[in-house]
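The data below hold one chain only, encoded as C-alpha cells and taken in the form predicted alone.
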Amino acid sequence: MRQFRDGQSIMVGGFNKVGVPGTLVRWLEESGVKDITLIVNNCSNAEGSIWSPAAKMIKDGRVSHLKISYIATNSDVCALYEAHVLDIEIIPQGTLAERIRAGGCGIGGFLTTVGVGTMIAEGKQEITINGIKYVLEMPLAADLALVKASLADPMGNGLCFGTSKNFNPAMASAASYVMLETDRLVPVGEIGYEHVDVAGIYVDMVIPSAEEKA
C-alpha cells in the first residue's frame, strides 16, 4: 500500500487492546516497511495479540524509534534496547495524550510538572513560575496515524465507544494522513454531529475492520 513508507513516524491508536485498528496495523506489517518512528500507548507481543503484527515490526527491528507509555506488555522492548537496535522513549499517558492533543491544535508545547526531577526530565527545559518547577514538554505529530471507529461513514465521520475514545480522536488531527477503520460502515447522516468523535475533515480514507469483534 502506497501510504506505507520507509522513514515515516506513524501513530496507532488505541488504549491496550481496545479501540486498536488491528486490520490496518496487520497491512501496515506486511507491507515491509522499516526504519520506522512508532507512536503508541502500549504494544503488547502477547501471542494473538491484536497488536502483534506491530510487536513483530519491533522485533524484526523495522522499528527504529518507539514513543510509548507502557512497555510491560512487550517482553521483547527492553532487550532491543540495550542492545541499542531500538531508541524508546517513555513518555507518561497524560502528558503523551497532551502532547498528542498539542501537535493536532498548533499548540507550540505546555508545561507539566509530571517528570521534574526524573529521567522524563533530561534534556528538556524547566521553567519556574510562581515557585513551582515545570518541564515543558513539545507537540507531537506523525506522517501517518491508523485509528479506528466504532462506527464510520464514508466521510470518514467517526464515533468511538467507551475506551476507545482514548488516542484515536487526539491521533487523527495530528498527522498528515490519516487512515480510519471502522467496526461498521454506516450512511453518511447516520451519525448525529453530537455524536462524531473523529471529525471526518482529518480523514483521508476510511477502511471497514476485517478482524473478529471481542
Second form
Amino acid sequence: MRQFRDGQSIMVGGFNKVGVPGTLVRWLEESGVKDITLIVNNCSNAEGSIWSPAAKMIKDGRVSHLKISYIATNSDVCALYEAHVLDIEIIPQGTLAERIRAGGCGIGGFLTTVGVGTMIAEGKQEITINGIKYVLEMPLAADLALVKASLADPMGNGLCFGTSKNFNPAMASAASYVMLETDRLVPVGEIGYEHVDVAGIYVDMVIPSAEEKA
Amino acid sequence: MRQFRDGQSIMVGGFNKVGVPGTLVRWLEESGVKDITLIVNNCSNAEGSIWSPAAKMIKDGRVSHLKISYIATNSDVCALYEAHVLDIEIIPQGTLAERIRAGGCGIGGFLTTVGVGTMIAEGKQEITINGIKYVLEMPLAADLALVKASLADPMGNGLCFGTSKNFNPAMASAASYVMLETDRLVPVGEIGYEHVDVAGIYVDMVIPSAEEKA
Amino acid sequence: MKNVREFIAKNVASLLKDGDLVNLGVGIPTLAANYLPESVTIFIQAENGLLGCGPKAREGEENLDLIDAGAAYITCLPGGFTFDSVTSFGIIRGGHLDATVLGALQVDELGNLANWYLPGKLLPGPGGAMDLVSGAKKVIVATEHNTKNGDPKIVKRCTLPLTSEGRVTTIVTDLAILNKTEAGLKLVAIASDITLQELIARTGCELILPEGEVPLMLD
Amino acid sequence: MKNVREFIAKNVASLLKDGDLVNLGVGIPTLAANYLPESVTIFIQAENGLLGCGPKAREGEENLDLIDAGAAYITCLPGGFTFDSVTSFGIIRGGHLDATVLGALQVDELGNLANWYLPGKLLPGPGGAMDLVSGAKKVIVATEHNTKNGDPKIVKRCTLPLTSEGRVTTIVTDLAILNKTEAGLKLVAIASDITLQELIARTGCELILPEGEVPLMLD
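Switching from the form predicted alone: structure of the form predicted together with the partner chain?
Starting with the chain above, the whole complex follows.
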C-alpha cells in the first residue's frame, strides 16, 4: 500500500490485545517497509499475538526507533536494548498518552512530575515551580497512525467498546495520515453524535477488520 | 449551605446558556458569600439570564477575582475592569479549558502559542523551542466546582446532551469539592459505562435542577 | 446600495474550499455559510462543542441543549459530533481547522489582528478568538473597511491590544480582498463600486498592487 | 508453610479504606481485592481504561473488549465507566487515586522505588508504574522481603534505575509492614512466624522500631 513508506514514524493504537488494529499491523509488516519509528504502548512477541507482525518487524531490524511504555511482553526488545542495536525510548505510559495528546492538540510541551529523578528525566529540561520539580515533556506526532474502533462510519467517526479506546483517540489526532480499522462499518449517522470516540475529521481511510477476536 | 464559604475559589460550568448549573448558581448567590474568586467562561448580566445571580454577585462586589474568557454579554464587567475595582484575569477560551484540565490532571504547566505577543502573555514566562515562541500557562484549580449534566446517577456520573458538556467535565476534575446539578436523576447503571461525561469519582454532591429550560 | 454584510459574506464564501473544516465567528462570518456554491460542502465547527453544524433549528423543533457559539439553536448534520471545551480547543489549537473567519477592530500589514478590546469603551473579551487565530491554517478576517467614523480598520500597525501576532492570511472587506504576504498586504480583488484611488485613500497602510487589471470581487 | 502471595495480599487489603479509589498492579496487588472485609468497598481503576472493575468475567461470558491492565477479561460494576489512556492517566497523575499497590525490585528508606528495569536481565518497562507512583496519595509496595537469592529488597539506597523518588508510603512484605517516615522506615507490624532479629537481619537498612510490643500482621 502506498500509505506505508520507508522511514515513516508510525503510531499503533491498542493496549495489550484490545483496541489493536490487527489487520493494519499485518498489512504494515507485509508491505516490507523498513527504517520505521514505531510508537506503541506495548508490542507482544508471543506466538499468535495480534502484535506479532509488528514484533517481527522489530526482531527483523525494520524498526530503527521504538518508543514504548510496557515491554514485559516482548523479550526481543529487552535483548535489543541491552545489545544497543535498536534505539529505544522508554516512556511512562501516562506521559506517552499525554505527549501524543499534546502532539495532536497544539500543546508545545508540558510539565510533569512523572519521571523526575529517574532515567526518564535524563537530557530533559527540569523546571522547579513552587518547590516542586517538573520535567518538561515534548509533544509526539507521527506521519501515520493505525487505529481501531469497534464501530466506524465512512466519515471515519469511530466508537470504541469497553476498554478499547486506550490510545486510539489520541493517536488519531496526532498523525498526518490516519487509517482506521473497524470491527463493523455502519452508515453515517448511526453512531450518535454524542458518542464519537475517534473523530472522523482526523481519519483519512477506514478499513474493515479481517481479524477474528480471540 | 455550608458548602459555600467566604473567600472560596469557585468554578461554574456552562457556555452561554447551555450546561449552566442554574439552581446552584442561585443558591450560591442566596448564600450571601463574598470575596469569591469566580472562574467562568462567560456570565451574562441580561435580565432573566441563567447567569443573573452570578452577575449580581459581580455587580454587588462579592466577587473579588474574576477569571473569564468571553465578556461581551456582561457590560458590568467591562465597567468594573475600566474602573479597576475588580481584579479580572482575561483568559483565552481554549487556554482557560486547558488550564482547568491541567489543574485536574496533574500537569504542572503547558506551552502554548496562544496569547504570544499579546496582553495575555504579560508577566508570563516565554520559552522558545525550535524557533517557535510559547507562553508557559499554569494549571487552574478551585475549592469548589458547580457543574451540570443532563442525566446523573447518585454516584455522580453524568451524561451531557448536545453542546452541554463544554467546561463541565474538566471543572469537575479540578476542584476539591464538586456539586453536580442535573435535569434528571437516574438509577446507578442507567448511564452506560461507555457514555459517562462527568466522572462520578470527582463529584461530592448531586442535586436535581429546579430550573425550567428556556 | 449594496448590503455590506451580505457582500462581505459572499466574498468570504468564495475563499472556502470543498471539504474545508471551518470555524465561523458570530455575525458576518456565520452568514458566509449561506453563500457557498452547491459544489462546495464545508464542515463547520462551533467552539462550544459541535463539529458538523447544520442549519438553524426550525421554530418549535429546537434541541435546547444544542447551540452554536452565538447561542443560536442549531442542528447537527449526520456524521457530526459533540465534545467538551477541552477537546474543542484541542481541535482548534492543534491545527486541524482549515480556516477560521472572524471580525476585526483593527488588522495590520504584518497580519496582526486586534478584535477583543477597545480600551475604555468595549471589552468583549477574547472568547475563542485568540485560540482560533493561533491554530487555524487560514485566518480570514471579515470586516468593514472603515469604522463608523471613517477611520481605516486596515492599518500599518495595530494600536489596539492584539488578538494575535502575524497570523492573518486574508482580509475581506466591503471594498477589497487583501492577502498578507511577506512584503505586506497585497490587493487580490476590489469591489466594483469604488476606484483604486478611493480604496487606497480609505486604507491605513500601503497596498501591494497586482500587475495588470485588478480582479473584481463577487457582487 | 504460609502462602506468601496470599499473606501479603491479605495484609495489603487491611490497609485499604472503605470508599478508596485504588489501582492494583498485576500479581499480588490484584489479589488484595479478594481479602477485603465485607465492610470495605473499594473502587478499582484499571489504567487501560476502566474505573469500577468488577470480578473476572465468567467463562463463556467474556466481553472481549473489556480487560484489566493484566489482560484478564473482567466485568464493570454498576456506576463504573470506561475512558481512553489520556483520561486514565489524568485521573492517576491528577492525584485522584487514594492508593496504588504495586511490586518492587528494590525499595529504600527514602521511599524510592525501583521496579521497571533490572539492567542486563529484565526490562519490563515502566508501563503505568511511574505515573501511578507519582500521582497516588498512598503508594503501597507489595513485595517479598528478599530476592530468590536471599538478598534484601528493602535497602538503604536503591541501586537499580528508579521508578520514582521518595513517593512510597508503605511496604508490605511476607515479613513486615513498614511505613516511610521522615526519619526512615518504621516497623508497623511483623509476621508471626519470625523474630525481630531475623527481620532485621533480612532487611538492608535500619528500621525504626515502635515503642513496646510490635503488632503482628494478619495471618
